[in-house]
Each structure stands twice: as structure tokens, then as C-alpha cells.
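One chain comes next, on its own, written as C-alpha cells: the form predicted on its own.
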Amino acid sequence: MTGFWENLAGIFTNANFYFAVIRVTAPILFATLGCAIAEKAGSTNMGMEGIMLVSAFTGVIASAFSGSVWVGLIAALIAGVLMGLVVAYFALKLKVDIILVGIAVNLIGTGLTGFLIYVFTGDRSTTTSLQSGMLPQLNIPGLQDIPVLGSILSGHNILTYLSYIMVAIMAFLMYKTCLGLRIRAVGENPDAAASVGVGVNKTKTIALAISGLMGGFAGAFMSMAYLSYFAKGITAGRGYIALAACAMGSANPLGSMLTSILFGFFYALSTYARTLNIPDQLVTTLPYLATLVGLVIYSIKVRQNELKKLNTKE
């Protein structure tokens, strides 16, 4: 037992562990921000997992055939936006329940990418036979020379830094722009927004397109920064975790970042926990157990707030 606690302390005092936390948080953060802006517009983007899969695959294929990782990144982002618009078309134009649309997008993402892997590579699980490349890592001058802090914050992939910058961008968009005001108005009271001339469906479509863009970044990270190829099921449920993180963060950019870091912490811990002689089956469930616990805590908090409101009215 003493050895267990010593190993655990060793993990939490290891700078590489915190480097890993920042790294594995990035795709969850992108996806959570995407879910947040859709939620603010009153449109739950349940299809984030499928959007990430399609974007991740598209990025790898475009990168491999063009010979440029930047072309691959742009292709992944376009794929994400198009998938977001598909969700908007079926949910807003054809009036299909948006939850069902999201489930369909997830199923399509899983099935379509699995089929296309075989079409493009002849392999049934990965695209390792294709030379797709990886997006560059950045060593920040000055910061990288700082003991401990430099080894934690410097040397990350460019998309990792962008994911945290995107928190500020999304906060500015939501709370400091006319578009953000319309998105929040439509999400809170679409009838009132329509009465003052706001195009409800147009605004929701824009929000879902931006949500798809964030999913595109998340997917591109998985296959062009986290790994250098696409593998079947590469997202491993991160799209669903993003939905939980969005709910726990109240669809707020800062709250979304904090909850994403929480889940990133457990993802990193699930990797390092193998040194504690914990069974692999238990280790791999840590992020998902954290999701369940987080949702329970969030539900209790929401319930308490509702009771307070009722007591205030009485």
C-alpha cells in the first residue's frame, strides 16, 4: 500500500503528467465549446461525436493526397461546418427532432468512416499506410527555459494552444457581439427574438455551423496532432464527454474550459495510473466514471437551484 501512495504522489509531482493534461484536454475543449454555442442557441448538438469522426478522417485523407497538413486541417474544418449545417437542415428545415438527428450523425460518422478506411487504404481499422503528417509543435521562446513551468506549457501542438485561445474568442463572440446577443436571445426566448426581427432559424443555423467548426478542430486534433493517422473510433467518446462538460459548465466558455480540464485530468490519469498496478479494465473507465460523477453532481446542483427558486416564489 505504501508503494501505491508513493507512485501516486510521483504522478502528481511529475511535470510530464500536467503536460499530458493540457494536451489531452484540447480536443475535449474544442468539442465542448462547440456544444456550448449550440446550446446557447437552444440547439443541443448531440452529433458532436460523429462530426469529430468525419472531420478527423477528412483531414487525414486531404493531407495524404495533397501532401500538406494545412490543406488537411482546412478540409477537416470544412467537413465539420458541413456536418453542422446538415444537423441544422434536418432539425430546422425538415423539423426532425434534433436529438434524433444527432444520434443519426453519430451513427453515420462511425459507419461511414469505417467503410471509407477500407475504400482508401484496404485496411479495416487505420490509415497508417497513408502519409498524412502532423501539425507542428511550438516551443515558446523564453517560456521553454523556465524550470518545470516551461516543460509543462511549452512544446505543445499548435492546436493545443489554439483550443485555449478559442475560449477567449468564444467568450467575446457570445457576450460582446451582436451575433452572440442574437444567439443567446434565440436560445432563451425564440418567440421574443422573432418579434424584434431576429431570424430564429438563421441564427440557430449559424450557431450549429460554428459548433461544427469547433468539432472540426477537435477531429483534426485527434488525427493530425494527437496521432498522425486516423483509426476506427479514434474519438473514443470524447464527443459525448463534451456534452457532459458543456452541461456542467452551463454552456459558458470559462466553465466549459474548467470542466474540460477536469475530464482531461482523468484522461491523463488513466494513462499514468497503469504504473499503480491498477487493472487496465478499471483504468480505461476513469474518464467515463468521471463523466457520470460530474453529471450526478451537476444534476444535484440544478435540482437545488430549482428548489431555491420555488421557495423564493412561495
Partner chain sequence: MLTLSKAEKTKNTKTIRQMLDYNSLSVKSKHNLLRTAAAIGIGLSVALVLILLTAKNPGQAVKYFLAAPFMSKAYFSHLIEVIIPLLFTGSAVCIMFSANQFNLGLEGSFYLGGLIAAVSGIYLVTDVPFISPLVGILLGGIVGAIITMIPALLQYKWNANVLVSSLMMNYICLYVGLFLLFHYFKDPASSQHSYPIGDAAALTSFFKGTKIHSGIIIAALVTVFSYLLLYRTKTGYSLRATGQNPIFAKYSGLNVGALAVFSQIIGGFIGGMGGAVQMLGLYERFQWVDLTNFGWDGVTIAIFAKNNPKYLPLATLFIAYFRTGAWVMSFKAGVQIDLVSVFEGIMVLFLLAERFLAGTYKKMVFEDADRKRKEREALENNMDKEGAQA
Second form
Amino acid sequence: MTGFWENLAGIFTNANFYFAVIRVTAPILFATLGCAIAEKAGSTNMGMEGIMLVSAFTGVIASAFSGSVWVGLIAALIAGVLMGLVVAYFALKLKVDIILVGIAVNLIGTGLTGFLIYVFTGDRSTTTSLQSGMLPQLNIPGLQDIPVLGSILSGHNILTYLSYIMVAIMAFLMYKTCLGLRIRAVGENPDAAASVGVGVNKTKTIALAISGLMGGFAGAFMSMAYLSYFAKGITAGRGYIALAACAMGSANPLGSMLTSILFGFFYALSTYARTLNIPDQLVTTLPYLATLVGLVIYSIKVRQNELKKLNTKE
Amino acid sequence: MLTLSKAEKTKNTKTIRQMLDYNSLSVKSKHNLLRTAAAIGIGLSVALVLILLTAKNPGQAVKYFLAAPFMSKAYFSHLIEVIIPLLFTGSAVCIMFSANQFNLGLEGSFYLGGLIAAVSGIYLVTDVPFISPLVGILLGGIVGAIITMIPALLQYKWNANVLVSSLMMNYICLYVGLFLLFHYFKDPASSQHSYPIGDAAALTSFFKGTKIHSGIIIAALVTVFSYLLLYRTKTGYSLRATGQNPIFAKYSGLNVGALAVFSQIIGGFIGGMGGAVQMLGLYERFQWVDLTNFGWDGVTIAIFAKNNPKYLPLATLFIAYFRTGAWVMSFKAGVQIDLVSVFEGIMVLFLLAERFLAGTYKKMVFEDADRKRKEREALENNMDKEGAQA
Amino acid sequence: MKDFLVMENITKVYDNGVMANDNVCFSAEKGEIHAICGENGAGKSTLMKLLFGVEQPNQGRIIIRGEEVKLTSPLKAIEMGIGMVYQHFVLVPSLTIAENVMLGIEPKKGILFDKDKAVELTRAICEKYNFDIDPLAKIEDISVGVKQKVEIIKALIRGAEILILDEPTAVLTPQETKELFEQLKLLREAGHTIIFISHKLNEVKYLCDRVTIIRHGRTMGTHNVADVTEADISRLMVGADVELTISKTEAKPKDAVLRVKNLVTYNELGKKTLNGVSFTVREGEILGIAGVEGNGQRALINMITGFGEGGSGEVSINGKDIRSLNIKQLRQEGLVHVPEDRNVMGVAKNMSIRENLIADKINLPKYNKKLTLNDDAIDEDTQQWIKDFDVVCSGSEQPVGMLSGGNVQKVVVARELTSYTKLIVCDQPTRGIDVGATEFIRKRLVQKRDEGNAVLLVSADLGEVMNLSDKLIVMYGGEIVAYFPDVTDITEEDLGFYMLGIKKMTAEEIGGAYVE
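Would you generate the structure of this protein in the form predicted in complex with its partner chain, following the form predicted on its own above?
Whole complex next, starting from this chain.
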């Protein structure tokens, strides 16, 4: 067993491990932030997985055909926003249960991308035959020269940096802007918002569009930063993970970041599992298990707070 | 002049109203029918347009998509093969959704149910005809029930969001399953297959040359059971009452929390059985390295069946028909099978949209009311005349 | 300014045919506090909804500052300088007071929400009207009284000159009430018009300048408060509805069925809802509970029917303590319950009449074969009940949600009265339903009494309690304030005095309601 602890120490003292954590966290972080803003407006964006798939695919196609990875990124973002609006239309306008809308959107997203891969490439599972670009990596001058820290923090993809910056942007949006105020009001007490003339559906639609935008970033990351092509089921359930991370992070940007990093940490660890001589599948199970446990602890805490309130006022 | 007494007149109007009310019932169901037709129409149109735009030989592709099951015995057998797992997960979701429990853990139940059944057939009871598959299926069911029960209990006890926790359970099931496969059950001679399942544990095929296996009978029995449970027993009644209005259910003396958990245990059991049947019916070795998607299919099917197992045969037949078509089209005409998911997703959205065609509904209600008013006037006139004659 | 606000010949008929306002005239001057008094369901709330643009009148005109206005939405009403403070506050708990106040009219700095400006504006208006609150406190941390102030500030900052307060003191402690009144007086001095909806006549008398009384959708006149006594107002307010009298024989009460002793309960905010209530209901009698809604009836019913939690005191049926029983066990003891709101609790709308009728009997051996339900037995009985209770429908498979209110209520009553009954608890059994169904249900209750059941009847309809009850208690402020062992010679006027807290019997007289 000494070998295990030494190896574990070896991983934890290896800068590459932390680099990997930061990298694999990024797409989950985007998606979690997307779920969080929708959740804040009182809408559970179950369709995140489907939104990510469609965005990832659109990005690759646009990038390949325009020859510009930036056009690809923009296209992915537009696709994400449009998908968010589709969710909004069915859930808010046609009054379908938003969870079921999400499930249907995931179904459509999976199907449409799988179908179109072949249409565009003649290949059945990936778009490797297309010349789509990768978003650039940034070596940050100054930072990259710092020992250890430089190799952890520098050289990431531009979207990786953006995902962490996005935490601040989302926090700013939610807590400092008028829109954020309205989103939170609508999510917490739609009657209160409506009584002072704040359009409930309008605000929720905007939140879902922003949620779609985040899904767009997450999708673009998968196919243009994480990989350089689109593959069937490329998101591998990250949309669902985001939903869980968002629930555990109580839909706060900061909480979302922490829970996303928790995922990223175990995810990265699982790739090192072999050196630890423990089965990588079991390590992969850890983030899900951690989320489940976290969710329960979070729920118990919420309960206790409620009870406390009842008792102190009595 | 003789007229009807006031009492008689009220009585007459009442019978008229009763007669007319009977007709008015149908406006809603007529509109529902219209909506369903429109939803299918939209889904089908989108699918056809996509085929026409992308297929190299559109005519042929459309032909396969629309009529493949009738074109060969193998295709028809594929249709039946597709129906079997859908009946299981569809039943499971019908039961859980009837009680309004959004447990999405069926993916995990189905997956581990399949694994356990395989393990049972490899190691536990490998060579007793009839008993071997039975044990496998029961064990699959039990494991499946445990998988959905965990999130159910977490919700019951601590109010943890069942949707999220059941999604997490799916992945835990997958990776635990993969771990078991790769570390204990994998045949070293293969890359990802387990040791072979005992012959006696496999579900027997019915017809030579097809893959239709005796699982279809179990699936049919489970569907009938689900229907009977939900609509012919007090338990099912209690589940539905809980799903429709939990306050009403509590007020009527039902144990709402326990019923919610129970619905998920039954759902998981059926899901696990489905996985077991699928495994023992179609595979010689366990080889699933990813979730099967049949759990999600269950949601689609349940939506088509309006959460009533009575409609499951029709709903699964409908879905399986086009899936078979898409499958054949994929290797005959080079249109990816994934198209059928788009088709299903679009139909689900429009089937659920109660506000869809709301304008038409208003118009229909008005026309109906108008027609009724005229009929009533006519009836009343007649009665007055009759009264006058008397 | 005279006739600052005029509502002229207002008639409002709801879609279900209920005429809530019948040719109502109402006017208020600038700088007055004007009370609107009326019983539950008299039409006060409807009139105010029309004034705040939530509903639109079928007939009549609304004139503000001499100009006729069409109030098509609350926003429009706010624009016209009308503000509404609902009884149930509409605030966002996790936001601060300033954020709640400025929601929808946020001060901006670019796309930024200008928090400092919001706090400043809120503080300014608080100072102007002498409200002592901290704009930075979160709603979830403040008391009910402060929440109400926030609602008032929300209206004022939007320029409200007419302020509608819907039973504002119902949720307040006496101290908070006092504070509110001082503030309202300040607002009056500042030239605001305040419309004060209330049942509490002492408050009306203390605070208001004029009072308009509404009864059964019609105005009973406007008076200077100085010119009328509380008793006068009460007399105008309280009166039985259309005479619908069920003839019944004298009750022959036997053993006690329901005993409630020293019941004390609190609501989730820690406010006392019942304060030492004791009474008995015996076999073969109907005990009526009269009282303005919100005086503890809800808590009392909850405690008896298995929905209550906490509190202290005793509740027993046939001598058996029922406080720890669940609803299934209670029903086995012979308790049946016609709930206050049929749509929320009484039925599952999407389920059929048949299924709704059988809800509480689903476990009976009679309706079950070995494994499945005995459909024949269920069909036979439900068909019979539909006939017996005269439910107008197209068949037993029709969803309950498609029936009219009266028929839905008949389904509820049919289900409850066809169960094993010892104690029948009825909460507003005929609210909002047609005369035919009302008469039918009342007759059934008397019949059940004659069969030897104990009946507890809570109703805001005075005619109903006076006609049906053999004995009557009146609740006010969570207590029993009057007990009438004989209902025949009570007048509505008397009842009104007790219901509105003007009079209270001695402890000894009230003690008569409880029999060992």
C-alpha cells in the first residue's frame, strides 16, 4: 500500500495533474453556469446536454466551411442561444413541463447531430475528415515563466480562461445588473415580479437564452478545444453533470465553480488511476458519488435551516 | 292555453342539458386527437424533408423509412426485437410518472439488470432450463429496484432532488458495472466481452433465423401487469391519486410518501427486468460498455402512451415501426438512423404542448356551444309544441 | 378635493355567473381614510380588484381626478396613482428591501443596477413618510410588520396617491397595528387617500373618516364614521343571504362524539391561532361555528381532521385521543371531512367522478377482490351515489374537472357522507355553488344528523349556520367568544356583535360549550 500513497503523492505534486484539472473543468463549468442562470430564473434547463451537442457540431461545421475557427465559435454560440430559445418557446409559450422539454431537446440534439455527421462527412461517427480548427492556446507572458505555477496556469486554451472569467461575469450579471435582479426576482417569486410590471416570461426567456449561450461555449470547447473534431455523444453526459453541479452549488456562480472543480478533480484523477493501481472506473465513479452525497448534505442543510426558522420564531 | 308547469319545464331542460353535455365531452378529446395527428404530421414532415434533402436516392430512402417492416421477415423480426425493451422501460416510466415521480434512474436499472442477469447466467445458475433465465431476470429486477429506490429514499427522507440524484445514479451504475466487467467477468480472450452466458440461461428463440425470443411474452405480461396494477388495483389507484393531487390523496387517507417510493421501486424492478431480458434474449456475453438509452426511451414511450400502459402496445409499435424503417434505411440508403430521434423528439414536444393549436380549440368550443344552443332551441321548441298539443 | 375617486354603478359578473358587484357606487376624497366593510364574499375584494385593474367591470365607470379611466391592468392602475397592499405580501425573500422596492423601476448606471441610488431613494421615501426601516435588510430576515411597510413604500415610490390596504391588520401584532395606524394618519395628512378594508370595527372607528358598507354585492351606504356606532355598522354588514330555510325537527342529542379541550395552536410564523378552545359535539346534533374568516377556524379544522401539527390541548372522538392518528386512522374512527376548498383538497380534477367517489373507500374489502378492484361493486355503488346525490354529469367516467362547482361539491359530499360516519366536519360546504345544490347539501347534513351523527359546521354564511345549527359558537381572535345552546332566538345583529369582537360572553357562558 505504500506504493499507492507514494504514487498519489506523485500525482498531487505533479503540475500536469493540476493543469488537467483546470482543463477538464472548463466545459462543465460553462454548462453549470448555464444551468445556474436558468435555475435562478426558476427554469431547470434539463436540455443542456442537447444544447451542447448541437453547438459543438455547429461550431465544427462552421469552422470547417468558413476556414475560420472564430466563425465556428460564433456559430456555436448562436446555435446555443437558439436552442435555449427553443426550450423557452415550448416551456413558456406552449406550457410544456420544462423537464420534458429538456428531455426532448436532448433527444433531438443527439439525433440531429448524429444524422448530420454523415450528411456532411460521409463518416458515421466523427467529423475528423473535416478540416475544422482549434481555438488557440494562450501562453501568458510573465506567468508562464514562474516555476510550477506557470506550467499549471499558462498554456491553456482561450476558452478555458474564459470559463473561469465567466464565473465573475455571471456573478456580475446576476448580482450587479438590473437584468440579474429581475432574473432572481422572477425565479423566487414570479407574482412579486409580475405585480410591479416585470415580464415573467420575458425575463425567463432571456435567462434561458443566456443559458443556451453558456451551452454554446461548453459545446464549442468540446469540439474546438478539448478535441479538434465532433464525435457522436461527445459531451458524454456533461450536461447532466452540470445540472447536478448546479443543484449542489445552489445555482450560485461561485458554488457552481467549486462543484465543477470537484468534478474536474476526480475526472483528472481517474486518468491517473492506472499509476495508482486502482481501477479507473471506480475513480470515475467518485465525482458522481461525491455529487450524490453533496446533494444530500445540501438538502439536509436546507431542511435544518427551515426547521430552525420555524423554531426560533415560535 | 296549456303550457308546461315550471317544474316540468325545469325537468325537461335538465334532461336536455344532460343529453347535450354528453356531446360536449368530445370537444376536448376531438381536439386531443387533432393535436396528436398534427404532432405526428409535423414530426413526419420534418423527417421526410431531411431525408429528401440529404439522401442520395430519396425515393428509395423514403420507401424504406415508411415501409421497411413489411419488406422482409428479418425487418419484421427487428421490429419485434425493438418493441421488447421499450415495453419494459415504457411500463416502468408509466408507473413512476403516474405517481408524478421524475425518477430518471432507469438507465442504471436497465444496465445493471442486464449485467446481473449475465453474471447469474455465467456463474450462478448456468444450466437449469427455465430456472436459469428466471433467476437471472428476478435478480435483474431486484438490482434495478435498488437503483431507483436509492434516489427515491433520498427524496423521501431528506428532500434531495430525485431528478438530479437519479441521473447521478445512472453514471454510478455504468462505472461500477464497467469495473465489475473489466475486473471480474471479462474473458481474457476478448477486449470487452464477459465469459459466455450459459446456454440454458438464454431466452429461447421462437422462430429460426429471427431474434424474436421468449422475452416478448415476459414483456407482454409486464405490460398487462402494469396496466392492471395502475388501473385495476387499489395500489394503482392510490398511485394515480398521489400523482394527480397529493393533497387530495393525503386527505383521502393515503400514505403519499410511501406510495411515491413504492412507485419508483416497482418502476426500477421492471426496468431491471427489461435489462435482464434484453441481455439474456439477444447476447451470448455481456458486452455493454455504455448506457443503453432504453431508460430515456421509456420516457418517450410513456409520453406517447399518456402514462397509461394500455396504450403501450400501440406506442411501442409506432416507435418500433419507424425505428426499424430508419435502421433499414441506414444501411440500404445511407441515411443515418439517428434521424429517428429527431422525429421522436419533435413529436414529443408537440404531443405535450397543451397550448398547441389553442386557437383552434377555442374555435371548436365555440362552434360546439353554438351548435348545442341551436339544438337546445330546437328541442325546446318541439317540447313547447308537444306541450301545447297535449 | 371632493370626489377624487369615483366608482359609478359598477357591476361585475364573473365567468361562473356569480354577480360579485351589483350596481355599486363608491367615492373617496383626497386625504381621507375610507373604510370598506363587509362580510366574507360581500364583494369588497372584487371592487378593489376592479380599482386595481386586476379585473374589469361589466358595467360602470371609474373616474379619477375628474377623468374617466379604463384600468385594464395593474400597471395601468399604478400609472394612475393607485397602489395596492395585498394581505399576502408579494415580495422576493432573498432580496433586500431596497431591491424589492425598486424592482421594475431600477435606477441604472449603464447596465448596472445602481444599488447606492436604490438605497438612497428608498431611504429618502422612508424619511419622508417617517418609516423606520433599513433598506439593506433582506426580506427573509424581517418581521411581518416591516414587510407590510415595504409593500406600502413600494406603492408610494411609484407615486400612489390612492392606497388600498386589504385587511392590513390581520397579520399584525397589536403594537405593529398601532404603528401602522400612526403611519396611515401621516399619509392622510400628506394628502393620500387610503382605502381600508377591514372587519375590525374598533379599528375602523378609531382610524377612518368615512365607511362604506357592502353586503351581498350591493352598497349599504356611506357614512361618516363619527356619526355611526360599531353596532350600526355591524347591523348593516351582517345579514343572511337569500332566505333558504331547511325545515328540521328538534335535535335529539345523545353521547358526546367530538371533544376539544383547551386547544392552543400557533402558525408557522409563531402567531397564536387558537387560544384555549373547548367544546363538545354530540350524536344527533349540529354544532355551528360562526365567525369572520381568519379567526382560528382553519387551525381548528386542521387539528380535528389530521392536518394540524404542534400545539397543545386535547382532541378526542368517542373518548379516543386522536391527536397522534393519521388521516386513514381518523377516517376509520368515523371522521369525514368536507374541505373548505374542493379544488385543492376535495377532488383530483383529472380523475373520473367514479374514482373521486371511491377515494377514501379504496381499501374496503367490499370493493376489492383478491388482487384487483371489484369493478362491479364500485360501479354499482358509484352509479347509485351519483343518482342519490343528483350529480349532473354525462356518466361516472367523466372527469370531475369538467363539472360545475355545485356538482363537484356534490361529488365531495357524496363521497364523504357515504363513508362510515360518526363525526362530519363541514368547512364552507356550500360556498360558491348554486341554490339547488346548496339546498340539497344542507338537507343531507340534517338527514345525517337525524341518523345519529355529530356534525361540526364551519361557515362564513350566516344564514347557513343559523338555519342548520342546533347549537352555535362564535369564534373571534382564536377564541370562542359566544356560545348559544339554543339557536332559535338569536338575531343576526347579536351574532354580528360577537363576530366582530364588539361583545364577548362570560367565561361561564362560553364554558357551556364543553360538556364532560
